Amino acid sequence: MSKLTQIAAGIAVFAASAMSAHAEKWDMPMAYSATNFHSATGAQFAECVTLGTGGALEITTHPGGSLYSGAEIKRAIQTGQVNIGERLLSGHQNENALFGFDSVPFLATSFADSEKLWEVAKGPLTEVLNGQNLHLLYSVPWPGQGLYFDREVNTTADAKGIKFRSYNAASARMAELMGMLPVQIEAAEISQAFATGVAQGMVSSGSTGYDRKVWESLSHYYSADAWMPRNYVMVNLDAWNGLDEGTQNVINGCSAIAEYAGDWRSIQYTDFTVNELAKNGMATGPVSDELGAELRAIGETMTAEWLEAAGDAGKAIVDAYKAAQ
């Protein structure tokens, strides 16, 4: 049998076996909407850790920030608030610059090259959230993020003084580097925002761009593939230890079906929503070259500033990262 046949054989003879009599209920917030790939695939591992565990532990996900906005999901949890969530950890650099090493620009552009970026940086950032009454269960990364603009821009210059939604350090980053104005607003309030000229513009994948029906305020699309950052889903350290091995052992089953699914839906999810954008009116396409070897500059800026934050831990990453290639 396969891994996952394996696990899912696994499940299911501990869910013949589990007793629901003191089932015990958690609440799973997530910021994203509930039609989003990650808010899908964090449902179907609800469903997976109740069912494998015949009802003992229940998972219930609340999507589009209607428990916790994405920026207080993490700190719910390490508080005990929530004992389960979903987060995109980047958000958080400004605690800890190794939470951005999935937004270091260029470094991982492709599905493989994060799925090598994530196998050398898993071990020391789940060090970090451990120290932080955090337990890592599953990441999934979301397409390679790319730029959204109410004009047409071909270089920097088209984009000074747009104001530029940002939901992390790298992309608030990014837009100070381009003359823009980075503005922070989190995944729920995206439609809004641009409906009312709060942000003119975002860098982030075609997958929220057709969630949130961008082309009612926005008209271009340019594929840049700048980097791909990743959702992880963590419970409270606390919560964890608390629970029984079989308990613990159908959760890391689900989570490696879910991370395995999430990867998929990820990379199908690809073409068809940047299709869906020009079905619906979005001029898409590459970047120019001008605005593409503009945007690389910056990169290597970025980079540089990453590295210097981060320090030895986070040269180590990348150069195991870069030995793996």
Second form
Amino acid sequence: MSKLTQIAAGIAVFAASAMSAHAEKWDMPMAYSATNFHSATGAQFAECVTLGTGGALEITTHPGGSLYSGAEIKRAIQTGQVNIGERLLSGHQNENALFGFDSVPFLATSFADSEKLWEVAKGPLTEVLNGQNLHLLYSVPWPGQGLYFDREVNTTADAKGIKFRSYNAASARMAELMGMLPVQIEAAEISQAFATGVAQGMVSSGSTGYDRKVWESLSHYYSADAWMPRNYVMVNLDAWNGLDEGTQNVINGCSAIAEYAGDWRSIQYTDFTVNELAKNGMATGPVSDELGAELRAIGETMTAEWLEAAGDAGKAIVDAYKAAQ
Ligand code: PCA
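Next up, the form predicted together with pyroglutamic acid (PCA), please; the one we just looked at was the form predicted alone.
Everything in the complex follows now, all chains and molecules, and the chain you saw is the first one.
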């Protein structure tokens, strides 16, 4: 080894030990199962930041609600119990109606439209989140939402009285308007809820049905593309402001890659997961014409209700989205 190589090697060892002495470790709670595509994207994001900062900031993901359940994650980040985490923001529409912009029925029902809607909503949403001590990093849509049941359902009359698992205000309201009984349950708990009859149906993507093997209890999946809700990865704003610029740059780069990769996975997963539901014995196909028409009417009611609740800020998002069509 030449003198110069020795010095270089020594500096590298010194730098590595200096870094690990100051290494910061962030836990990242995530609500959905480790095998879910959002969780896979989050794990790669965490690895990207850990590698990109040379280990100075090490992020460890905790999927499946193992650290905090879905409903607790946002508050945990806001209050600094953890510095980073992922959450379905439409689950907090009761705090601010804007969080439900991605669950307005039949507003954006394709990946291209979901992207357009996201582009115009990102600014206002970032502002709301900053006001809650949160910094937004990236967001990835779920595939289109369809209806799951333990029976054949061709009209809302067929679904009357069914206990319907909800995950946000829109899914609960849809249940009510269809004459069903909404019951809020985390995705991590649904296999058990269906097995014990606590719930008999839900609105969700093929992805969640596949992740939770719902064919063990449910028999029908009807594609409806009702809406495409999003998961959001957020950092505590104080923790974000406390990072040096280099670290922020690495996180921003990893976030952009994660958003791209997550979008791609969501697209790939759409058909794959519905095919898996069918392979495992479920009847799959579009909603009947009659149920489709009833859902459209319910969607109009829900859209009017959301616009009323979200006021000018909500209307501005919808107008900007329509102008971009
Ligand atoms: N899966 C999540 C939200 C939307 C989706 O497709 C869930 O069911 O909790």
